[in-house]
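What follows is a single chain, given as structure tokens, in the form predicted alone.
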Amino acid sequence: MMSNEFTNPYDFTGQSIVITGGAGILCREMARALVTCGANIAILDYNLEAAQQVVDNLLSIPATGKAIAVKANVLENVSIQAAVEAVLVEFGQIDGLINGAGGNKSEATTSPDKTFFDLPQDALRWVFDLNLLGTIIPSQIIGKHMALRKEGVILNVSSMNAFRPLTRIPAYSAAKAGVSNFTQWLAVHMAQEYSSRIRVNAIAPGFFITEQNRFLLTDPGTGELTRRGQSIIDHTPMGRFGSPEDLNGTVLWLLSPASAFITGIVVPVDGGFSAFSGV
């Protein structure tokens, strides 16, 4: 007979979990998901209100799970130990933190009246900076706090540009790259150095709308796709944009003992994308 613990993986009950960029689109549909397997959610965001917006819409669902925004800054070491601080004053202890903070910057992307030569280093260190030390730094505080109770799940957030750099998004594309490669080294510091307990993976989401890559991939004026959002769909065996619900089955599987063997991977979700030759 099977132990509860794999008939029943999914139930969070009791576990808090930190989501950085929660009021996100992706992140907030992650939040809702383990809110509802009954975990106990910390949304962190620059943007207090639409943190606590998330919040409200999680309390208003059937769930046995507990909800609270935090204001932070991915950036500041101060910012992320406050809010670490309050997190461990609310639920008393931190299992898992989804790195969900990141995104692209119109500036920073190129296009016929702006040449890759022409891209700005404040927009270009602005998508590294959040993309990469946003993942670094929750990490160190937050990670420290795991490595003290020798168990944790870290979840980094990478993409489909880490595989396959598009066109356009340099910045975007290396610094998720970055995020893929920190994923794995973390894994092994922090199993060999603290605990075999602690683990650390990523989901590579492919392409779903966001507000970072809507004025890429839609047109604003009548909401039909661009070339570059029709040219995804073709590449896309499945044929769609994913939908923020195609995440949470392997992000619900990467934070439970059902992956309790499984560290240092980045997982594509991605429609079949990365598999797609074109041909």
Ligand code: NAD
Given for the second form:
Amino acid sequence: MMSNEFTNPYDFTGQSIVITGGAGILCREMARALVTCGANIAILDYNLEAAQQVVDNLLSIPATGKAIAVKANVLENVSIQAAVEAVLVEFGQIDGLINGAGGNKSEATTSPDKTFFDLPQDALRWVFDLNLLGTIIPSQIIGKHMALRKEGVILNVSSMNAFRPLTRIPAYSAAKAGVSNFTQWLAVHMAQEYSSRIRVNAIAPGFFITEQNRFLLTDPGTGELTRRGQSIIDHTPMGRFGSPEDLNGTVLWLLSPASAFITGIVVPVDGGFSAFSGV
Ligand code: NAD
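Starting from the form predicted alone above, please write out the structure of the form predicted together with the ligand.
Next comes the full complex, this chain leading.
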């Protein structure tokens, strides 16, 4: 590590980072933090309009990094391949990948009128595919580019429920456990087979109110916390939901040379939720 990396490890000038699902609530904030630190950002999302809006916002803040929006579906090899080619034309290389696309859906969530036994297979498969395959496929395509260059950083997005499953969301919990497991697998594989300069880690966000979980945590009529929402707050020692900026420090750290000897870990960013036994 060079000395300026000690004093300014989060200077990403000249580096380009691809963020899948980058139009989403959490990932657009990661993009803002990174572009502010000088990175060139490619927002890959299947919602191109939302991705373009994020890019327009990024370009309006005082930052040295560039930003582009590219339409891509993380479940389609050809789509990611085409997106990567577009990024390479623009930025010349890819230094980092954040596998941010993911989520749950109400059809794969148990409720008083929908038991576990009734959850439809297509909804379960949708959740598995988006979270697990949607992490693996971009890692294959961009990981290959990193293997050729013998350097790069991959950051996956796992979840609290990967450590211990949360009630009501069996597929999402199992899929995120798969993401954590895959993070360890790929970290070992890349270091052993290609380069110790390719690192793979994950963050496990605690509870952040976003589109995927709003229906579980707040009452759509009154906006008040549901029993589940209140229970989460009661089990979070810091006593609040996270806000997207809370992820920035960990994201920058895991993408930067400050974590040069760290690979294969999953870092909770959860206000203490995973440390608290409830008593
Ligand atoms: P979000 O729903 O706001 O954003 C997800 C983005 O992914 C959207 O822009 C969507 O268009 C995009 N996307 C969905 N399917 C896609 C596909 N097939 N190809 C390309 N793009 C696709 O989600 P978020 O809450 O910001 O979550 C981001 C990540 O963080 C997800 O992996 C989620 O599972 C994880 N996470 C969220 C929380 C939370 O509390 N919100 C907690 C833990 C983990």
